[in-house]
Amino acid sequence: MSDELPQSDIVAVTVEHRIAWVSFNRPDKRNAMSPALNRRMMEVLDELEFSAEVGVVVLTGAGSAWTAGMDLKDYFREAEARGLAGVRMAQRESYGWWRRLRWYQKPTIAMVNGWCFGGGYGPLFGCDLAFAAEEAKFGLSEINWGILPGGGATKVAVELMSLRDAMYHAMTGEPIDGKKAAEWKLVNEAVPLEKLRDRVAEVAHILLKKNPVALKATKDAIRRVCEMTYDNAEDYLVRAQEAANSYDNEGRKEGIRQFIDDKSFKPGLGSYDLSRQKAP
């Protein structure tokens, strides 16, 4: 392994108020991801994914950058140099994680806090929600070192933002800033970077009231009925209430009693108190 960190420390950890801030560590190569990296993003993953201490997930960066994108020596020169093998496993573990992370159990933030570029396009998709400093760079760089955008880049190039945004973006291999970056939609907002943190944690907290029950179904639910006809779409969506009911009626009794008896919470202004409710 070339990283210069023992493999537990190339992704930092922080919980603070059931808020896992994990941040890719290697700002001396802009956290550029390599093999080293990926692997134990997946194990990250797996740590937090349910653990009763967490209930919100934000990935950002350490130094300057969010992640540079793939490491041009550790994940191309030195996985090609183990022939298709090499290749096909190096795609495994970094496609796997960012795949782990668009159907994840608990919300997740991407805080974009510097360099993103080419596959870190990948994660910054699979991330529910994003934000970033207005100062940040985003970039698909490949044109101009002879490759197409892969990884998925050029799809979630294509999801998230217009047909003519993503042409430049991606034929011209021209950096953009943050604020460009929310004007294109491949963030939810910009903010300067001082503001960035609190503002995430703003958001975070948020979703921290929320049942996580219904969190996770409506995170699935938007991300697959955008491929779906409006009548699949109304199906699977009658489906996927039923199933969340299964999981967790006791939350969905006990936000209408607090509307309609109560009369201690309106929908459209804010969430249901959880602490009054039933275990399951």
Contents of the next structure:
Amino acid sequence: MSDELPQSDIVAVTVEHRIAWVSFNRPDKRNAMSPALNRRMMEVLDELEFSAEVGVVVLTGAGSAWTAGMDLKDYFREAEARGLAGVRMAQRESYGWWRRLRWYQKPTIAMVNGWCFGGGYGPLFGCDLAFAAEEAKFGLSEINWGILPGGGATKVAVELMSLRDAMYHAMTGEPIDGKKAAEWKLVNEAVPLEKLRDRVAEVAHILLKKNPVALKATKDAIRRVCEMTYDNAEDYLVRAQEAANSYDNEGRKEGIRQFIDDKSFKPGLGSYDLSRQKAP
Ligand code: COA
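With the form predicted alone in hand, show me what the form predicted in complex with coenzyme A (COA) looks like.
Everything in the complex follows now, all chains and molecules, and the chain you saw is the first one.
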């Protein structure tokens, strides 16, 4: 698969030990998201989503940026020059792959190595987990060039941050570093850049040991229940587990067996051994 996605591509992919490292790959343009990049990213996500070689997808950036947000020339100015149809098409292409990420089959991790601005908050939120370099810089820079944070960026800010922090962040356009981004909950954790890849690989390996059907059900459940009453959530979760059973009816039974009968692991402390599970 990585053979079909050469490194010269606007989106670069390498697959190692079942981790797909997907990079925004326009370093000379600080990985700004152009319509061409957005289209390519959707194709790459398509190729990886059900590949047996891939268990976790990491989204990172080549060079000094994660992504400098939407491409002000190709995405804004040139799309606008094509009229409403051009604008709407560019929006569909970008929002489309971010939505795809939010509901992706496999676990996803944003590895924010550098600049992350504006529209970059869409894929940042789309990824299930996010780790940043302490040196990275995050900003809702839209106000600095005269627009509101669109493309979902405002929604991402209020979903992840406190109202006061979101308001300050969006109104001042001041960038914050990775440490502050972790404090403000835009990312799970910030570590020095030199340790970022190892930390992300470590987390990816934790996820690779989990039951993949349960992981997909869990990540969807976290996003869905955010918008539900307690009673609706309770009902959804019963049904979501029962639906998951239709894809994997053995996993939890094997987990119980390894704990209760074999005493080979403790669920409070780690995962059951997936390799001993019968194929569904
Ligand atoms: N859209 C289009 N082009 C962009 C871009 C963007 N969002 N971000 C960077 N670029 C281009 C620059 O125009 C420049 O192109 P050039 O070499 O043809 O002149 C190139 O990328 C390098 O950018 P530069 O500004 O010189 O890099 P830097 O490392 O000094 O600064 C940033 C990096 C990210 C701080 C700066 O590029 C920036 O502020 N970008 C815009 C961020 C933004 O507001 N994004 C929100 C969009 S919703």
